[in-house]
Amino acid sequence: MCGIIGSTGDAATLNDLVEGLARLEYRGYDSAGVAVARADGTLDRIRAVDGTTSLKLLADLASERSEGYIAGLGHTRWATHGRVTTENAHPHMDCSGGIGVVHNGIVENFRELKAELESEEHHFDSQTDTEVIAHLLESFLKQGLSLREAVMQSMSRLRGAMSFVAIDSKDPGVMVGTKRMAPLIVGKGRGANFVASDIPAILGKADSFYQVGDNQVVVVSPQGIELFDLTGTSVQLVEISVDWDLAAAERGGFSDFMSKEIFEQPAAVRDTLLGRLNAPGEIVLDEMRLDPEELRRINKIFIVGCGTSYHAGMVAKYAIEHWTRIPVELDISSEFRYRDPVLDQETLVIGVSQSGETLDTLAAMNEASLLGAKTLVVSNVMGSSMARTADAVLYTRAGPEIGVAATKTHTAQISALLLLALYLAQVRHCLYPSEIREIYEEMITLPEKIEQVLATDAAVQEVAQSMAAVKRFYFIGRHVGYPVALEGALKLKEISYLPAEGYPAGELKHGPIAMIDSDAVVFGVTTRTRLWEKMTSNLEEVRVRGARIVVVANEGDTQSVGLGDAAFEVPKTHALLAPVLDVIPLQLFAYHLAVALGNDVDRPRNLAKTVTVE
């Protein structure tokens, strides 16, 4: 989950690394560091460790040592192996101090490699798994191999999902990188070339972007970019289409990325839905690579995802089963392949991942492919690992999301999955064309309705500030309100660090209601979906036990509003579309409560944006 950036060329600067790391902090921010190859043939390492202020400390240190830059690597860390200390901060070096390595992922066999290298008199300075890569490269270089060849040989010894980039002071303008089930891209600019974990790190610096595939090795120099497989055979670079601009990766006048991205949701949903209905009234998914006849043979669907993506998939389960009558199973990605799922050629597995790089979801999709299932990915990043390997892909068009707690990508994912549900109903002739058009026309009103919800921000802030002393929160919902409740609880936990639990409202009386008392606040998703009457009964059950109640209700619904001590009102829409609107006031509440508690909403503790470790 760590962030990697490197630059080389006449126009490359140390500032490229520091700016890129600032944009990669959502991947981790326990520590930050750079390794700079200088004209005098030295490799200078600068590291800083102080939680979320590491980057500022690094920038201050780097500004004093910016002369003689030829090329360099930067890294922002989410700690896995080894505590958060200067010794464990990247980049890591070999015994000579001439080789620098930055790494994202986990070396699963690092203990046995470390023991082997120590027996060869290599000295280790850290407790990380990363340092074995530097020493492994050193061993191969001593055998007369080039850095590219040493990286290739090292990949044959390293187990696990990872990406890493290395630099050698003896050939200071060259960076060599590789990956296996972890993100890595390269970019060409005017007078400089780049390598990075993610596109935002080099937006505005690179003019064109290229994906590095699994078990490929990329050589980035001032002269250009070359790609090879592990046998040394040259591989053609494949360009990534990037329609994001630099402004999309900056705060644009907002105090933080999270609030900016919450307010970008009308555009994210609008762009995701744009142009998906053709003149005859048919849903069109340009990225769909599965033939309609294949989809007509599907008799079972699995949806896999993690966290917020899992909750989006839960909404899709209700819609797909209702509109197509195909049975849908929902799985947390990290559990899917370990439970020995029963899949075949008539199974469709849908992986939901904002980045398209989430390791557990990527591994689940690979397992599904091996078992013969059809695979489809919903991703926000063009050319991501999952998008390239799946049988079909459906892109959300939310733009870069920097805030660690997902907001706009969640509502964009739900929108994309609802489109997919309609498309499946269309190719399987489960809905009349007029029904599909009617639902789609309601969907394209969602951006305007989201704007109406966002206009209530001040009222939500007032409620949040009044609850700054509350220590326990519960979120309940029924049917499509249940995933909304789960997502509301997750958002609150992620950025407020307070206990918050989401439940199907009917389950309260089977245990959780024992926790309800006058110190608790219960959020009820009470918009007018099919189980509204049952939901109102559940709220009465918590009211008589003394809890304060906040309801999410439809505008003008005095019955629902009257059930709460406070109410967040949202416009009415089709019941299966309601989660796109209902979740937004819960995002706003979590945001304002976290701010009231003095928390950094863009850098929630212990979390990172893209999870590329198991």
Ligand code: M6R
Given for the second form:
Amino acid sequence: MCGIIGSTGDAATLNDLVEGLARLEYRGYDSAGVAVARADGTLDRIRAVDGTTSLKLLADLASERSEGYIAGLGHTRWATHGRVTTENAHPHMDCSGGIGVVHNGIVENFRELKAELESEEHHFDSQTDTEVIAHLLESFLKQGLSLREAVMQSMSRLRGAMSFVAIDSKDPGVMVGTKRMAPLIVGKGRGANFVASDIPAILGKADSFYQVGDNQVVVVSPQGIELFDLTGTSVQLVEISVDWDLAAAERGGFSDFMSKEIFEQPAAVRDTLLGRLNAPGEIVLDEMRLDPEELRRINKIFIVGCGTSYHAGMVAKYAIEHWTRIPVELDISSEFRYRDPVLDQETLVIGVSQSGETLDTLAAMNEASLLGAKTLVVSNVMGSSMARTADAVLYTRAGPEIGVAATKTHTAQISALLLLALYLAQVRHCLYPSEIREIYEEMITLPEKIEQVLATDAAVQEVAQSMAAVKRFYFIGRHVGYPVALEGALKLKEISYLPAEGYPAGELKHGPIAMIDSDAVVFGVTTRTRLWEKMTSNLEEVRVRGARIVVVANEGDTQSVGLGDAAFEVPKTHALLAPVLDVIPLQLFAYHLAVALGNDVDRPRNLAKTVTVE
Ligand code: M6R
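Form predicted alone already given; the form predicted in complex with the named molecule follows:
Entire complex below, previous chain first.
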């Protein structure tokens, strides 16, 4: 949700904050702001509202006012409490204007705290939950506590998942941050130290990156970085290994991140799959911290995730059950957590999350751990909260994904989950080694096949442009074509804002078909599987009701192609691997339609890249 950055040190500049904020825009772009501590002991605040222009405005202001910079905090907002106005933009300040706070998450008990603070004569300027933190810190500082102690004390008064960073003009070079189930990292650079919600914000500025754990307090000053627990005991810093480079977090000649990331899929899938088969032909998952013996004891798997990650998890359910015969339940993270799931020590819960920070998935995984289950996360971010807290981790190697609509991390997630399914089959002796090798060998042809799909971009664009006036879309598929249909619909909804629904093709006639008429466009995932004939019957059912049809079909499959008014062709592969290819034309379609409608694909309305509130 909101993005946080802070910098301090001789080499730190206001520009660091503005550049960092530009790289954090994917977290929220309702408004942005900075609070800058200056050598003269003042805290200067600049805030700007209005999606696209706020950062530009800040950059202009920053260039005018960069003199005397000692340290500063920056924030990009995704509004939860309080409308999108300048007064609600962060940083928020205490009554004296000497304490600045940037915050991500929700202070669930802010109403009661606000009433208490107001009764003590604190004056509030905004409608946000965040502002209570600034006033709470002010109260503690007035009692003679240091900023670090005040932050520690505040944590016991604040309820909810959050991270925040504070600065006090009385000790202007020092930033103090803390977190509980929300992202926060710190970085050391040459002559400057940093705090941020996400690694891309400080890529190219920090040379080394460190974790901040839940209920830890970090003090970042020009002299260094110190970490404490809530009792004030010093805690060892743990470095996060980051192999992303700055170029990966920039557009690199593309007009937007979404198209760049769609075209990075061959590399994302290749890097995720490479080196996973050893010389004797066994799958090796180096990062896995679960012992094969433990995996042999598992008798039930749950997969949890949200949005696109949930769709990747759905593909995995089909593959794991087919290859290992372990029963798999699939849950939306926010439902799993509160539905009293039946788990024990022989249950494995797999969380799928590109960011590794989505609060619903993080909480679902924590709940599973508490109930005694083993947990494993598939994540794209090294050192993310889930990667740190799960029993095991499997990384996708897609590089940073900045576009709000997930694309390359989705196909990388499916690839990683398929590897995991094969690994489970291997340790449990469910498939012959030769079968595993054969499937893996097919998997490593996927990057080349993705290139072939991407080469059809212009044809997809033409179809998308011809459908710019269509108002309703439906996506249908069977078996692993069903998650592809769901993902095709989600991509289109997210960036075109048009109604788009995904259904299992066989379910259409149980209700949704009532919506089908000549104004509808139906996408059918019609690549060849044993259910192909049934799929074609379902397409006939919508055709006779007047809908226009677009099929995703195997190259050269004239029968399938003939079913559609338009066809997107993809190379043939193993049926369980097909979603990696089949989803790509649907990503391209969503992209081109949104561009044709004039939408900002990287900053879709109301959305943020990582959802760290419930
Ligand atoms: O970081 P995560 O994978 O946990 O995020 C989950 C969803 O919020 C995410 O996939 C969302 O649906 C994307 N915007 C989809 O494009």
